[in-house]
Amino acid sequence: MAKKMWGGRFSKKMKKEVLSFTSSIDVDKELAIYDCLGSMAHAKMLGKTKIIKPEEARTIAKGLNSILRSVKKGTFRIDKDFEDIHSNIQFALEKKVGRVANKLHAARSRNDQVVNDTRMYCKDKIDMLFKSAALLQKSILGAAKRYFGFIIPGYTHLEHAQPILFSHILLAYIEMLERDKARLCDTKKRTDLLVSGSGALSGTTLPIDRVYLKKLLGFKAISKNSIDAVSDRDFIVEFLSVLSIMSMHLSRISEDLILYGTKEFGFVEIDERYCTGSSLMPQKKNPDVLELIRGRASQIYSNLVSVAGMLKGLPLSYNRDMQLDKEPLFNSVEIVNEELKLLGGIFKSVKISENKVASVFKDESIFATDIAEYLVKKGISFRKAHDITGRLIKHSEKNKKSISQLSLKELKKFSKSFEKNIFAILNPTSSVKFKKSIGSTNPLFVKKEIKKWNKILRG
């Protein structure tokens, strides 16, 4: 059994089952890079402040840099006899540089060491996810450009509502992702905090230089309360909350594509490279990637609830329960980043079916709102126009005739305000073109938005 960093007080060996139960190395090995970086900075600070000799600090930093290189190459040996990655690295360092490695732990505790590593991890992953989200936005924007002018039915309650540009829907996805990116940036502000130097909970009597540490590790600020510093996991809960919202957006996007790709809708075709087949039914092309993105949203939610639930009853300051924050965090980051990349590929290859959509607009009830607003422009109150149009739609359905098949004389039975130009609005192109409000599906507005996003995402 590997040597412990805290063994002096104990006279009995830890039971194997206790080590197995308390060990976190299978999970926190993800922090190996950040542990090396944090320890290298800590060694340099100890040397600068003369807590250890400068040459000792250089020896330690050199040894850690060698370990860091092996971690990045994937050749560093993860030893499951250790409790955690921090102990594993500490004793690997001792093998490399000898007893001088034991001076590294002056003025710090694993309490502040671990949370400092985790903050560095989160900062990096926030940047990574921001870039992945931006790449997905670019992929969606590419589809919006390719299929500009393509009109499909918009839905509320999964019922036909009004005609909209397909590009308008795609731009809605970009807006959703932009809010996600903004939330990532916002949570990074509260993550970007150096806690190293807080010790176990009360700080240290040694003359450390936290400002120097902040500079070396690239943090924006320094924690002000050592108790809060080692026990705060708000930044993880916040990060997981952002990932939950993002996964919800990815799930909704996936659901749209799943629906639009069915035979019943038939508006889009998902590239078969992102689908699977059936072991029984030869004809099947199942959108499994999209379905798993939709399904895994619940896993991201569970990770958030897991960490928030673990924290809710903990007294100050550090408690071992906090070890359980990392697996949900790492899992959520990995899943969401993978989903962003997969969806990017799907949007680059997605195709549309114009013939299928054209047949949908044979049901002219989808132009009901346009008819009601036509009457409003004639001076009729919207409530009355709504009633007139409703009765007209009911008459059309009852007689199995489209509105455009009715004569002007028949239309005037519902309202004398109807004129010949009413027939000009009964098509999807006119419906979207006549929209006037900023942010609407009018092609002019949508084209401007595409141009705007092209400029933003190019930057």
Given for the second form:
There are 4 protein chains.
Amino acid sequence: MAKKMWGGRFSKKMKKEVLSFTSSIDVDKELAIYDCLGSMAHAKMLGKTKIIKPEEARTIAKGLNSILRSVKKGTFRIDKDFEDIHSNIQFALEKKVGRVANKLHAARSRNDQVVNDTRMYCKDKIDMLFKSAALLQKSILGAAKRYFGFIIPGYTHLEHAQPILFSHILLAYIEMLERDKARLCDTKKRTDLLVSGSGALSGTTLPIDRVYLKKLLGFKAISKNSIDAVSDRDFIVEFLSVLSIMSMHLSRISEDLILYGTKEFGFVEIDERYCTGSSLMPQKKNPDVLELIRGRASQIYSNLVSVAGMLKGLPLSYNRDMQLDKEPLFNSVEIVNEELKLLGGIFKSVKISENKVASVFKDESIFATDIAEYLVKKGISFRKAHDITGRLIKHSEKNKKSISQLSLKELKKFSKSFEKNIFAILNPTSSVKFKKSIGSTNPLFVKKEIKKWNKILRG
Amino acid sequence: MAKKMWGGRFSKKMKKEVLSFTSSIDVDKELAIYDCLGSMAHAKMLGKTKIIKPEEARTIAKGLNSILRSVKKGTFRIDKDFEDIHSNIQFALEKKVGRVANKLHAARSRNDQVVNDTRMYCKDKIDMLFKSAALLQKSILGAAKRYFGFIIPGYTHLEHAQPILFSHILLAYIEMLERDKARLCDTKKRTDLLVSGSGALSGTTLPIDRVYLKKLLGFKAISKNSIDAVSDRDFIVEFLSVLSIMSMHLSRISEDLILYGTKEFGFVEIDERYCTGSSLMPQKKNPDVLELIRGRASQIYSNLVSVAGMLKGLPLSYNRDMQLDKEPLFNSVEIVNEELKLLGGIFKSVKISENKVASVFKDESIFATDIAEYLVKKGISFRKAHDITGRLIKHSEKNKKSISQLSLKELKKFSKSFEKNIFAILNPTSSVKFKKSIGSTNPLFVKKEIKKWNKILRG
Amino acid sequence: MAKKMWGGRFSKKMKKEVLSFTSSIDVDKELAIYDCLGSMAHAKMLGKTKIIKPEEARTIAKGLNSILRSVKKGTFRIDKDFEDIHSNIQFALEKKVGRVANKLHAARSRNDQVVNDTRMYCKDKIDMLFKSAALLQKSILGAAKRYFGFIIPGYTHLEHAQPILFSHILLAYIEMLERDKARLCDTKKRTDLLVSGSGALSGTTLPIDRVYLKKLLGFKAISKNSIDAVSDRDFIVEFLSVLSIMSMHLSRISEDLILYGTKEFGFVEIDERYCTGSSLMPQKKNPDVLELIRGRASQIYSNLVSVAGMLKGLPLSYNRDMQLDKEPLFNSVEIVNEELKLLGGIFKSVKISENKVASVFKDESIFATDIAEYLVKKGISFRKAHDITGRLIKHSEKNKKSISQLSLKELKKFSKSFEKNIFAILNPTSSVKFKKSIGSTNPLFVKKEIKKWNKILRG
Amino acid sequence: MAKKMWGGRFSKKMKKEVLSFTSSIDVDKELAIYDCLGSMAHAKMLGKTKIIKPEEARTIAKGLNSILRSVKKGTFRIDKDFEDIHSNIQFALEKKVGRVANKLHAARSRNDQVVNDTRMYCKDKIDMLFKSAALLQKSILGAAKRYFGFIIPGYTHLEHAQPILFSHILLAYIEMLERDKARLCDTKKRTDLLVSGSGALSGTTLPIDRVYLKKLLGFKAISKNSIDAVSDRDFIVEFLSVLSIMSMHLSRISEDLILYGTKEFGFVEIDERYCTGSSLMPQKKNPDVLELIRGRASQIYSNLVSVAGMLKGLPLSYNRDMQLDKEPLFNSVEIVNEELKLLGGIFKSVKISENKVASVFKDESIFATDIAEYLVKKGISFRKAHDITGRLIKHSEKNKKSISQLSLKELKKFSKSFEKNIFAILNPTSSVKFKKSIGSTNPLFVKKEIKKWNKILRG
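We have the form predicted alone; now please give the form predicted together with a further copy of the same chain.
Okay, now the whole complex, with that chain kicking things off.
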């Protein structure tokens, strides 16, 4: 039995190692569903346009539908002697409906077929990831509500900067994911395009009906240039870029949680179902899931690098190199989706621990900005206020005395503008409460934001 | 003179080599205009909200405006002893208006200031690149009109596939650039956001008015989370992704032109103003500009890799690593813009050469798909038609006879369905003319597309 | 049954999706052989040092040996409930030899165990790749001998530069591979290091004998710092760098062959067993293997990017992110090795075609450098000679006359130094023959090089 | 004045923007010294071989020598109208010595000239980096000696693993740098190759003496294939790989120091001369230098990505894309060298702080492995000992009692093998002291290693 969809002009048989090197079946089997759906629509269209007989079209579509069912059930048998999923389905169809199957391939090439399948795949997965991201946002929002009021040091340069609400940083994560969702929607617009009917690169002399195809497959638009249709992989690179930014976000969130969960920071406790132990050290409870999410950002990036690098300087139109677009794509989609789900579970089960925090705020240098702004309100220029406070901190460190331990008299040596009420601001609760700006960590603002997200994410 | 915007708490002086390593002035001077504009708005807002006196605000704004003018004229003197453009402008202001300058820095941090500046920069450059891309599209469209009717072999796998209109491949380039423009617009939506007023990470206790700031600076929206505002570099990574895809397009177009311009292909001639010679080989006229555009795609990619890699696993909020976002950004913007312009010039001056093409089409195997589809129209299944044609090609190659040189009788040995009219399709003009599908290389479709783009790009 | 090598301190069960996300068994099963060998040596050492009883050591070693045999035969059953290959083997051992298996894990951690296994893997694969590269060199050398004397245009900027022997460019490929082999040897030096016995990161209180271990496992040296031993992945990044350069070479060689094999260049014919056809276009014979080798360079690069990016900024010592080092490593090793073999087959079967070449050399501008150097020998400065020849070429192009078609009188208008013998150099045979420099394309030099390589590669 | 080294065959003038896009002078001015040296040797060789007159050679060499001096003094004026450093020097020479300068370019092309220069540059910079790395090792060794005896928690997964000597982790850094130095040496072997005399790609018909050239320029070997000589950029990619691994090391060291320097870990204090403050927050002392070193690893990686990506799929021999190899190379060399020096300063001035450490070791779970190994010595299998200890830790955590606070009777409930001496091992000093294995954190071993490095680095 001939196992290829070409071969008339060939005299010699392909070498086994060549088949193995060029075969994509291990990867593109992921496209089986979309290939069946695409081919069913193609068959119907061939029937409608009389390129094949309507009854032939029906027979083919019926055969494909039965294959589709077996794919969905997981009973479709992949034969690795066929180089890709398209050949696998084609020959399965032949087995099922006989010679009429040979009529299916009129007016199309694998060049347009595979891109069409991949676009259908991407549309589905974009929707899936959108939902997973929204679910993660909900889990984070849950934690933000649960732990509202918990104040931790905010960090810049991993050094204490200013007190923040723990919920405020959680809302920052929700913002990040919201942008990811927006990017998914944007890339979907450019993915939602019927390219089937473009032939190998120049169209076809057969009287096909692409508008009908578009309708059958639920695409929003039709490609207008057959060369571009088979050469374009932008939608994949763009999707991989979106996933890269997403995985960057997840890696940053993970790093925060890893740090907050260390003995040294001690602000949160990761549920042990998301940790693993050590084969040597019996005490260990390691945040492996978070570490792997952090590490895998590099893998997702490299998938983008792989596809972009492959396309660089490639002449139009189709080149076989382009087959290498799918493995990185499928890999990134699967991993990022898993990560979104796992982080959801982690945020649902994360616990906070208030012990460390109390001692941390004993170091009052974290209120320095509040002090400087206190002076600004007294009419001192900010840069002078900054300098005064800086010297005050240095003095306090040198003398191993906290600012509250200094007398007002001592404070007045730094600035006459200090009044008794200065001591009232030297605590985390005041620090966050006195913030005035939109978007700040003021509990009133944060509460309002929680409400807003509650509404958005309920939908 | 103190040359830093901090230092009260420090006892020792920064080392010279530390200043040189941490300084960003060589790079961020590019932001000078946006920093002046941002600070002018900030001053006005501080005046309006009475954080500083209205007359102080006016003095500061006036001083900044005069600095802005010198920046635009190119007369603003950068002092490398200051670590960044913000300090440079701050101290220039101090020189100009005296101590009141010290009041400007109230209620803001360089953390929010630099992101705000960069967002303003990006908005401008996105618009610039959009225009440059549109201009390149126009140049390409010009060539598509000028050389309408010129038929070349279409390639897949760099092997002859089917005849195509040269204008058809040019329109493919226009499609590619159109997607680039759409991506620029999408990323602009997420860039157009006021982050100023977020402070170092938690907001400010001073009664600032961010809505007023937004209005003054012409932003569409206000950031809602101060931590996210100073931590987020998505808009840069996203912009770099868009530029990477763009540079990938330009590299593919360049590769096409390099190949088409070789002695061997010989379809086009690149104007010698876009070529250079050799110091050794006197005959040389090399397509250097195209080669560099091809090569530079890798540089643009690497700029994306650099920023994405830098952000991976970085804890919130601001870390100094993030200063490294600007060099790759500015470099990519500048190079891609230059490339768009240069390619515009190349397409305006490119000449076609019809000599080679005539001989190329003597090899009739390029019409194989047309022959197979001819048989399909006679009711033969496509896969059978494919096989018949394949064997016919093999026969023709083996006997060193073109298909037209075979008699109808000989052809009938391969399939009874061959009729005399088969010979009429064995030429490039018929091949393109007989295409039926939307988006195909049929001259009628291509002409319609040219008209459409003419309208779109006129606007 | 407990399926983990840790767990005493845990109360809750790991979630199924956490196991699936953190499990490495799909990847690290590749290490099975090395894990058995490593554990056998470890058991023997534990016995020798009396940490366990000698007879226990023998029982364990015997059990492991039987597992090793089943791994080699391919009958070892992987149980995906175990998170990695080490647990799989550990529990298989337990099944085979009972409780005594529990004594094996004394004085080691998976942290040192996995690195030790991976180093053994790398050593083997470096040797394998070295051999494959040498075999490819031999195939190329075969072609260089077979087609000695065949002259083609040498290209710079893909434009005609100077005539070269086809064998000369083939020898360039051999040089490239020779450097790859040297790099493999260099990286092996740093790979050949026993790290077992480093414990989790700090060593062990048990009296192990690392010198004996080293001897048993055939390592050249012993790691001297236990923290470094479990943190270091240099040998992987370095190996991936070497493979990246190798794949870059293979991509350049492939691009040359793709170009030379086009209808337009037409210098070589790739055997059809290394080509595939098209499902739509019956005439197609595409160089798919070469295209995939070209494209896969990007995949190999991205594997390097993935591991290097993962390691960036990772605190010492072991972090779970580091588990992600193996998939990119194994993938790169396998692909590059396949590519070396496939290219070997391609070079063995490649055919040259002299038709095109004859016509190509009718364009005599390719001899321009020879002409300029002719003038230099007459005492003219090179830059003047270059200018004269440049103008001569321009004249010849403008008048559509080749240089041989010009009379000596006409030539003398460009330079008095032209003599009759100038016409004798205007052909490819003279051009290569008159080269004088070591390393040049002069057939005598090239022949000598072929002999040299013949000797080197025989060994 | 003609400003190019070619042009005879050109009719039109190069466009200004083309010059600006193709010019490399801003980058390759770095090569000025090597270009002078290379050209001086070339001139001498041309004289020796009588290709030009000996007195001409002397005049040229003298002129070049005077240019070299001005380059070294920094007074050589770059004219940006010339496209590269080679043209700049060529025309400066012409100005100095007149027309005879035109004789210099015989028997060479910029293709071989620029690679030769770059190889000379790389050799120098490899030596420089080797020295800088050795100096950093010395600074680290200094700290290892200074703080010998200071015990901190060793981390895996950023969780407490086992106590280690601070000096032990410092020695790990020295090991990492030692491998970097070895890689520098290895890559130098492949860099130290004379390629000059290869012409544009095929050699020259002039009777040059490459052996003499090699001797003059101090190269170890001569390239044997002219095509490979001008096409090969392995030595750059390899150097960039070495620098990437190096920068990865520096980023990991920096991350360790950043973490150890946080308020939360508090083991070390970075000297404030290597820190900067905040324009808003007066209390801040941020480890900016370390953050930038961490972040810049991504920049160094991206330089490697840039060059490797540029070379992928490039046909032999020279293409203009290859000009883009230099900016990433020079940038990486400069940055990594600065980083080595800065880290040297940081290690020289770093202070340790013992406060935190005392409290950290109150949590005795860090001795779990020591406990398990204690049990192994009593004859219990390791996996059982691991389990016992795990349950003991869980018990201790649940009851908020440290292990020392448990009675022997309580301990015996977990294992009968516990004896009174178990309490003696529950402190960091015992933990490190009882380590037995080569390479472990045992102070005796660490001291021996310090001595070894002392000897090695003195040399």
